[in-house]
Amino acid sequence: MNRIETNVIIIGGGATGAGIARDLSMRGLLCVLIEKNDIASGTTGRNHGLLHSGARYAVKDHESARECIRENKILKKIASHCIEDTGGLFVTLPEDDPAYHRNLIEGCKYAGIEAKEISIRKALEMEPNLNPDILSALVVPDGTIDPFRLSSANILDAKERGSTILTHTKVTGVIKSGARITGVECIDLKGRKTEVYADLVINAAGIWGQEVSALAGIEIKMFPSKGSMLIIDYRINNVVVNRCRPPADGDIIVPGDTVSLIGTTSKEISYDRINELTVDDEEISILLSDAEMLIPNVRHTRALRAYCGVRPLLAVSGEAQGRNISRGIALLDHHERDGLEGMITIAGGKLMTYRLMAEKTADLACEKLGIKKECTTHLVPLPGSEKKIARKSRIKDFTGIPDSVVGSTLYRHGQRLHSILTKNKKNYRVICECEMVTEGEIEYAIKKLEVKDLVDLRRRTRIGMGPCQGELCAYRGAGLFQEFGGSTPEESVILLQDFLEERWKGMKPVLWGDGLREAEFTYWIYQGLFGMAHMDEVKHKKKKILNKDILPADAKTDNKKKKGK
């Protein structure tokens, strides 16, 4: 069994866990972050990517609204390559209560959010596809943020400062010494077990934090609220469009890279369903019909996929309904709360306040460890956002490379562009035409960004996230894992199959019309042309190989004895 010793263990690789790793590493502490799947594979990666101005909370949750606008301003400075400053509109439809418009203005003023009334004509100039029958419009400093890029940049910074990142590794138990937690036990996908010892364990596992705390004999009560979203096949709006009414289902359309996202629903679910989430037909109908009221052109688009996440909410003031539970931050010191030293839990909050949650958690961690260093994450840019690259410099450094390739790579990785692109034609060969992902970018992601499979690669580069959903780029990407990731041909085929199955989960709820025809074409390519139907034989062979590596020595001996009989 492997053994690692460090200062702090962080359980959970969402935005908050990644932010904590960065914050603590900037204060000189060594961290080991453990994530059972991939970075941002949980709730962090299952939202609509809104850079909140706080206006959505301004009427009912003033504290959350103030937190959002403060973090909004900070993130625009330190994470510029993860953000598109689109601006946002709140529009009142004929079906809405006009009084809410005035309440929203007052709420924004109280929270310190700059909200400006504009004419309907001006709103239609800002967003031509908007419903022309709107009654009023309000401009707010909303934007969009890529949660995958944001989390990856935090992880990259923490890693470059000495932190260790263990993805696809599950915590299976905690190690105690009396009334103190001293470490955790974990296991990776290949069955390799590791014990990690530290002075402090931080539970930043989001909704799964209830399970992590249970390993230590601690009870934390989460109230899961499922939110479903829909992606349409092209970018139908360039400004975030919100419906000016109390938060409800289907009241926002967010532009995200090459597509638009319709969100979101809120449905209370039991805790035992958090790993088996599905999007209901009713939710899809609500999202499409309500979105069409905001932007009528939605009826002419193709639904690419539907997905859902679960909000890690803690009830306050007796409330237990999804939209009524505070999005506020809950920081628990288990020494004070449960008499168990060596562990703290961070829960609640939202993507928008991840940095603030990390700061508060790191402050408590440093206090408990006797470290006297202040947080600087609000001042130091993330890797890629150090400084903007002028167009003249881009032309000079990358002459000969298509500007669309340079622009897309710069958009996703900021200043790290210089670590990715070279004038070698093989380097800037396009692998994903929808998102302009190059071979060089894939090499960089596999070698530098904790990428273990094609699904991880999708989160780092957006390969397979455009209109074709990986139809023409997945097999190319799988092949590159042999060159850059050390995979065998058989392993690359399995990576491809797993990726296609994961994509299918999101496409299945929206299979009709053009979407169904596209899915049939993809099926023909991979089953008819490439013979994926025969890959079960390869998978079975791979399992036999893995079993030889995973089985402990005594189990192998027992198997030999059985065969001898």
Second form
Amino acid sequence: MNRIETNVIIIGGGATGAGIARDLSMRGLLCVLIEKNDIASGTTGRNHGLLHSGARYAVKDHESARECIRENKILKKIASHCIEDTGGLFVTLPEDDPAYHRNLIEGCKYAGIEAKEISIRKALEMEPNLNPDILSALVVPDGTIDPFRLSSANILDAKERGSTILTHTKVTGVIKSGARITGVECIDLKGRKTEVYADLVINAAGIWGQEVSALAGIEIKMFPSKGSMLIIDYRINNVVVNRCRPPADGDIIVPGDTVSLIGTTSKEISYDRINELTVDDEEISILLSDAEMLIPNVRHTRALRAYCGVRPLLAVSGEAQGRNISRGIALLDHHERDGLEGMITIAGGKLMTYRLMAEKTADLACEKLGIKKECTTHLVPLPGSEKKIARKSRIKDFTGIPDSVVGSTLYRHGQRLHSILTKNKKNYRVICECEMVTEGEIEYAIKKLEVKDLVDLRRRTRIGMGPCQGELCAYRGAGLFQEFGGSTPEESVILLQDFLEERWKGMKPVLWGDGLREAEFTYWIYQGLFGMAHMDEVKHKKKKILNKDILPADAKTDNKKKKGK
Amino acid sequence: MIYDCLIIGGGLAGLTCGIRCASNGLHTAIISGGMNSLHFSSGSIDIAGYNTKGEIIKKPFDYLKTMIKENSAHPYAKTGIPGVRESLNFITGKFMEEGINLNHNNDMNHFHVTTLGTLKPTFLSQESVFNTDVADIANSHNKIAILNFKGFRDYYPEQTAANLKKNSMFKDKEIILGDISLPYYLNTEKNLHEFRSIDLARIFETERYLPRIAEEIKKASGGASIVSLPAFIGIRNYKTIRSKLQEMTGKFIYEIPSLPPSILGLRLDNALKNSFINLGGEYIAGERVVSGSIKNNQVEFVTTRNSGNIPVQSKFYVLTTGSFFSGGLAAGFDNISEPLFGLKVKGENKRSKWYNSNFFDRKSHPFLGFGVETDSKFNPVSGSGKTIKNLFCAGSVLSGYNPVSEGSGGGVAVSTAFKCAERIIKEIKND
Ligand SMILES: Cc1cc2nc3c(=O)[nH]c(=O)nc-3n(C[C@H](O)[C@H](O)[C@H](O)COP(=O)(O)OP(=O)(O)OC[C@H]3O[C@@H](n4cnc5c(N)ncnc54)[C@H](O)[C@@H]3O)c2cc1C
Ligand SMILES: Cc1cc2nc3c(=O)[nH]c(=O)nc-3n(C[C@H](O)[C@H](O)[C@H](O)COP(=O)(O)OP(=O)(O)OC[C@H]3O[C@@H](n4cnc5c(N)ncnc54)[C@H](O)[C@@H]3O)c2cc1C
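Now that the form predicted alone has been shown, please provide the structure of the form predicted in complex with its partner chain.
Below is the whole assembly, all chains and molecules, this chain first.
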């Protein structure tokens, strides 16, 4: 058994956990962040990446709206390479209550969100694909945010400041000394166990926070709400398009890189189903027909993937009835709440309020640990966002390298592109043509960005995220993976198979049109040509270790009881 | 002008059919819309590789009986077993005339080594393909070198070696890994690291480079007498190149099919095209049929993208447009269709029934079995339910079989196409 000692343990490597690790590291504390899967593999990687202006909440929830606009402005400064300042539109359809438009303008004004009414002609100029029958249009400072890049940059900073990141490592128990938690037990992919001791444990496990707190014998109640989204293979809109009505299903289309995202449905699910994330055909029909009302030609655009996430909504004060669900940020001091010292839980909130959540959590942590240091995360840019590079200088620095390669690398890694696109020609050979991922970028990610498998690599670089969904680049990625020492050659083939299975999850619900063509081709290559399915004995053994349920027996019965009612 | 036989789609099926018709003096044309499956394939022709449990078939012709008994809608049930054999004899003969030997192992399947080091059963392979016979040859020498071209991103020999070593036939063989390179090639304008198999094939086709390549192979293979390379040792004159290299190095040289474009498949494609054209066939490349008109249960004419509204007419038509990714079949939001004639297809309407939940499911996926339904003569049925007598269908546009899980793609393409040609020849003669 391994043993590590540190100041603070953070459970969960979503945006929230990553943000806390960075914040505390900047205040001089050493952290060990433990993530059971990969950075941003939970809800953080399963949303539509909207950098809210706050307008969505401006009518009903002023507090959230104000939080959003404040963070919106901060993130545009400190995380510029993770953000696209697209702007957003709220459009009223003939089916919608025209009065909402006014209410929204009022609400925005009250919350301090700049909202400008524009003519319908102007809106159609901005967004030529928009439904021409709209009744009114409003411009708001919405944007988009790349959750993978954002989390990775936070982690990178924490690491560079001395913290430790353990990915693919699951917390399986807490270590107690009387009424105080002194550490956690965890287990990694290979089945190796580690004990980590610290002065404080922070539960930032999102929707899984209920499970984690149960390990410490504490009850918190999450109310899981599943949301499904659809990615279409074309950037059909350039600004975020919202429907001007109270938030509901299928009312938003968010552009992102080369694609657009249709969001979202909302469905309460029971807690024991939070890991079975599948999108059903009915949800897809809903998303398409709702999105069609905003942008009529969506249906003629190829769908790339469908996926879903579970909103980590928390019931305040442990109420079982779910009436009092907080949509805001919930910070729980378990000493105060449950008489258990040494642990705090942070939950709720949004991707774009991750920094604020981290700040609040770190403030409480410092207070408990008697550290007097102020938060500076709103002032210091993330690695990669230090300064914006002008287009011109970019071209001068990288003569001989195709502009598209420089552009994509800059886009994904900001300033760090200097450590990726070195003069060696090998570094800029393109491995994934759809997303212009180079060998240099892959090497950098494997060596510097906590990449343990090909799915992790996809999150860091976008390899295999484009229209072909990793047809050929998956194989190349696996080959390079073992070349750069990320795995043995034999393991790299298993990782390749895992990667293709993972892609399939998102592809299979949207197989119509070109989707089936790509799927057939990929199947021919990997099964017809490579005989992939004939070599899967080893892998199942590996998987079992991590999929073992950590829910204590009583937590499970509890859920069953709830269903029975 | 009216053709005797107009073939839509120039893949393995279309070309086989065309060659058979043209060699019987029929006025034959093939309209082909671009790349076909051979450009991606292993370049081996499978007949039957696996049974329904996924177990390997040793004697494919024996197994065909079981296959037909279990699935009477299978294309092989319509060609008949002798028909399969006759068609393969015919096509191997044609390949031979074009300088390509397709070998089989005394009527048994043999195994070729894949990029990932797995073994795949197949029936006919080019003699240069790295197969399990190599293990026998290696017995006396016991060293095998698996080499790559330095910087080639479409092949990783370490993976081949790692899995090959797990196989009992290779486990006691010493495997040497290495790279070959051509120093003066590093100075080219193009980034060498972006080379695909075709660019490398061109290097091998340049005669003056061969001595240097031979030196490189000798250096990298560390005393092994058997050497494998990804399949890129030339397209047109690969046989000469290979024997020259074998002579210069004193080693056996084999090829492993790698990522597309498939050099092994391109050789087959070129050979068949040549054969067809030499027989007087008309090969219309880069053209697509955009619609077909059916009247009185007969195809009246087809129109093509570049011919405007001028109809193209023929006595008989053969549809060999391939499956989904070649465009022969199309998937709608909740239906499967054949886009040119709107033929009756076998397929599910409910999308969730098209696939299995794991990509590498043992049972493969239902969509691979989707396709056009035909009667026992390969005549399809129109949308209005009537058999179309002057239209035949062959190859992967057909339903009733799963080419991947059965390991039957090439065999079905050749045998069904050949059968269609025979029918057309007979009908024209009877006319
Ligand atoms: C459909 C949908 C759309 C959304 N859209 C937006 C949007 O557009 N904009 C926005 O700002 N927000 C959006 N959100 C909200 C946002 O995604 C989440 O609030 C945010 O990502 C939560 O981040 P987190 O770090 O708290 O949780 P998570 O990202 O879920 O992180 C928790 C991590 O803990 C890990 N973990 C769990 N158990 C253990 C254990 N035992 N040991 C170790 N690790 C463990 C998990 O693997 C996970 O990675 C959306 C949410 C949903 C569901
Ligand atoms: C990656 C891969 C590996 C394979 N490996 C093997 C193997 O190892 N062994 C084996 O036996 N088989 C293998 N196969 C299968 C085998 O190659 C196919 O089953 C066979 O080649 C199918 O031939 P086809 O002529 O029916 O269709 P295709 O080869 O798909 O040809 C159809 C042609 O029709 C054209 N077309 C479509 N619509 C139109 C139109 N409207 N107008 C004009 N032209 C049109 C297309 O452009 C295409 O050129 C493999 C296939 C693939 C893709």
